[in-house]
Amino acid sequence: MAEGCIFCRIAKKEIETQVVYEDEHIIAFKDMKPRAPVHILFIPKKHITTMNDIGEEDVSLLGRMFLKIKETAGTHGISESGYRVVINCNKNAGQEVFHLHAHLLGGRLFSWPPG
């Protein structure tokens, strides 16, 4: 855990939060400021700052997160219709938050290219 970091706070359940999944890695949560009708964050309680700072060690923890986001497209109603995952990495990409997180978003039609 990083001090100061706000999902890690949310992970120890520092912050109260609209969780939607858990498990003793992972915590998954409506997002407070939603792009979307369905907009969840998925992250793993272990703080890794960025895509850019994930190892061999990490690979079964982000396997089981695509997991769980596939699992919860479907239990959210969006699988048939469509979503979006994303992961910012870095300021110029739109990381605000410096904790590894992936966005779920579904529930409306989306445009491309994003941004």
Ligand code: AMP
The other form holds:
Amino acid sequence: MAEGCIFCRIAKKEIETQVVYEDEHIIAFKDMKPRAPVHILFIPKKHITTMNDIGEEDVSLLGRMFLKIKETAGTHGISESGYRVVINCNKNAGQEVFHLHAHLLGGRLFSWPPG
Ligand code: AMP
Ligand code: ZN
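Can I get the form predicted together with the named molecule as well, since the one above is the form predicted on its own?
Below is the whole assembly, all chains and molecules, this chain first.
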């Protein structure tokens, strides 16, 4: 738990969200400002600040998180139409919340390259 971290507070249920998936190590919840018909955030319950801070000890946790992202895409009907998984890191990528999270976005067409 990092002091003042909003996603640590979500993981501890101190802040209410629409939870889509949860297990001992991961929680997924709907983004409060959805950018697509499906917009779900996946976070490790453990505080990891950015992509730059992941380590060998996080490999199985994050591998499992990606498996759950894939499964959730399936349950939300976007596996075949397609989806995007985004992790923003630091200023140039526009990271706003400094607790590692992956966006699962789907249900519409996305342009490439990203803005
Ligand atoms: P990022 O720019 O990758 O750091 O994205 C942070 C995301 O967290 C944004 O899409 C916000 O809408 C979302 N967000 C921030 N606070 C909450 C919250 N309390 N519940 C749900 N989503 C949130
Ligand atoms: Zn945190």
